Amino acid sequence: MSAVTELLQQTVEGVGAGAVYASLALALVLIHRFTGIVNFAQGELAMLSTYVAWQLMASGMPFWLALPVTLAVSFVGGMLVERVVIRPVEGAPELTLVIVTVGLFIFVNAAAGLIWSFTVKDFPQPFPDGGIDLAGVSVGWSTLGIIGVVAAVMGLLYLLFQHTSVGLVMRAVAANPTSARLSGIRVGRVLMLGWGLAATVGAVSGVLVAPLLFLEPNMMGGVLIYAFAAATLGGFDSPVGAVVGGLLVGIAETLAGAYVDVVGADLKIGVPLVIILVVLLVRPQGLFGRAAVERA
């Protein structure tokens, strides 16, 4: 395999991994846009949804039927989290909100371990084995499937936000909750809807990553770090930035592991941390984010 072909192969693999990071980063961005909260429990909520899908399949339900059921459960669960856990501390200092989401992280992780144990479980691969060969570059069906699913999620969210009345209301709340409330919009219900959508998108991430790893309560810890890097790179107020950031982080991680000897396979987790640090120092709002403007 030539050097160029090897580079293209690593890039394709990075795009596949980046698509998973992008889906969880998209969930983080949705929460932040609607509430201003950085949800540290987003990965654990995705993990919990993945266990729901596993349980449905263990009871005999086929994957492509278990998936929509899981997404529906995740949507309702996300709305309940907003109403029961987040709503009581609405308007509290940022540190309080951080502590609440970290507490939710710990609770969900412990609850999953209590219900399903911390034993590693296999999660079925929804896409067929094998792939296609393009000029010496092998692209697996699983990689194409992951990219296709994330693209479909992005397309559906675009249609929702840009071409429906519900999306218009959600954009109004994201832009200015106070003005939206004065206009008669039920902001509380819109925030519940935003958390439900974020939980649904996060569930997609969990279901996509579980076949690549093993299903266990701590499986999303590393993915969450990459998703934070993606959201930071793209901008926490930009859904498009989350997707672009996820792809760039996936490519950077894969190339660093393949070509930087000091990184290798063991230290790839350091790549997103370096990306977060550099972005915060150079362009805190991210590539697609807007800098906050305060008027005196």
Second form
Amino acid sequence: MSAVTELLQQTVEGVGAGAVYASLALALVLIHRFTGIVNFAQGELAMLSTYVAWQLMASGMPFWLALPVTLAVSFVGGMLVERVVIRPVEGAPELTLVIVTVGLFIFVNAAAGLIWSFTVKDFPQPFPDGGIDLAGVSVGWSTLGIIGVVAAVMGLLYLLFQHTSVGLVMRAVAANPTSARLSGIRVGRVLMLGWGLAATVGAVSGVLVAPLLFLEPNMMGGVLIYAFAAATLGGFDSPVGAVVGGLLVGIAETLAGAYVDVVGADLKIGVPLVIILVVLLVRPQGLFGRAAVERA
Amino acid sequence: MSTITGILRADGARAGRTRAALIALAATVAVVGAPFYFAPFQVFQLTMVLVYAVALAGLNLLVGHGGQISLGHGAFFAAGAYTAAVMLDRFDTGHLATLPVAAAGCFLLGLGFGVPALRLRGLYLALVTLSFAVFLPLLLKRLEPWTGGSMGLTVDKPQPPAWSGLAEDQWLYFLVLAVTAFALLVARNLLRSRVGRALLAVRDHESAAEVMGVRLSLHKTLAFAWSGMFAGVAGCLYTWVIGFVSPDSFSFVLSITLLAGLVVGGLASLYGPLLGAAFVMYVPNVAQDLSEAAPGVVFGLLIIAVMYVAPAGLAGLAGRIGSAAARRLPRTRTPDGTHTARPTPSGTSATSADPTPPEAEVQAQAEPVGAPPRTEEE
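Can you swap the form predicted on its own for the form predicted together with the partner chain?
The next block holds the full complex; its first chain is the one shown before.
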């Protein structure tokens, strides 16, 4: 295998990993746009959704039926979390919000351990083995499947936001909650909807990543860091940025692991750390974000 | 009658001071006597409470008083612990020598972290510190020649000198007690100095503080440095007490647990770190009996609950009960003034018909606890 094919092969694998980060980053960005909160519990909610899918399949449901049921459960779950956990501290200082979502993180993680135990579970791979060969670069069906699912989610979200009346209302709330409320929009319900959507998108990332990582309560901890890096790189208020950021982070991670000796396989988690630091120091609003103008 | 109440009041003030002294004396006796009363394992637990208290005092400087969020203080803790362990293991230095090195090293590390923290606020700072906390254990595994990799390092614990006649756990307790007392004193004095007031000003309103002549960059960076130093000292004590370090002891869960403990104990309160440390030590212990996951469930629920009902934490809650009691007391005074609100030291008013003493008792004990912004005379 020539060096170029090798590089392309690594890049393809990076894109596959990046698509998963992109979907979790998308969930983070959705919530950040609506509520200004960075949800530290996003990965854990996705993990919980994955357990729901696992439970459904363990009771005999086929994957492609379990998936929509899981997404529906996640949607309702996300709305409930907003209503029950987040609403009481709406508008509180950032420190309070961070601490509440961290509390939610700890709680959900432990609750999953309590219900399903901390032993690792096998999660079935929904896509067939093997793949196609493109000029010496083998692309697995699972990679293609992940990319396809994430692209479909992106497309659906785009249609929802740009071409439906609900989407219009949601964009109004994200742009200016006060004006939206004054023009008769029930802002609280829209926020619930936003959290529900984010939980659904997060659930997609959880279900996609579970076959690769094995299912256990701490599965999403690492993925969350990559998603943070992706959202930071793309800009925390840009859904497109989240996806582009996710893909870039995935590629950077894979390439650094393969070609930079110091990084190797074990220190890959340093890559998102470096990306977050560099982006925040050089261009804090990210690639696609708008710089916030602040009046003291 | 006014003279009578006047006398009573003056008497009460003097009695209050005597009572405070008595409480301090009783606390000292309890703290010093504890290792002789409890079993070795319980003494070890108390020692760990003191260790965590130092780390939480540092985190409190940064989060409670500085208003900056750190989800990565476990990393400083780990750095301190590993500094001590590597010095003991590779260079065979004495235990006492590790303390200043760990403190200085973590101070510098904090200083280095404080520089990016200048440009990062709130959420972003939380992100960076969290990812650092996730990264550090893996780095420790990689640096195997120094850190022993994932096997960790086993080092000697400080041995009690022969003249003391103490058992190992008792000697450790007193060593840690001395360091903790000193560290808490430093933290308290730091907060009452120029630096502390500048920190509070920056937390409450950056621009206003800057206009008043506070150098933002200097104080925000220093807050990180001081805070990292305390966490490093706590890590060093941890190595002394446990005698073993491994990367898995310092996963990012530790960082989150520290923040959780501080929040539950009470942000920006002098006694919050102590209460939080007890919480971090004992709640997992008690809950562990139920199941492996129970500590997390309890922790998570408590953190959220504390944010809803008592943002000032346990320390603040005690203070609030105290002031609520104080507000209610004047109303319970009967018109003829025979029942004074404060129980007299002789206890004459503490008849069974008098409803006030329980509340007043709560207040008397709670008063020093819930004292975050007070500037009482020393």
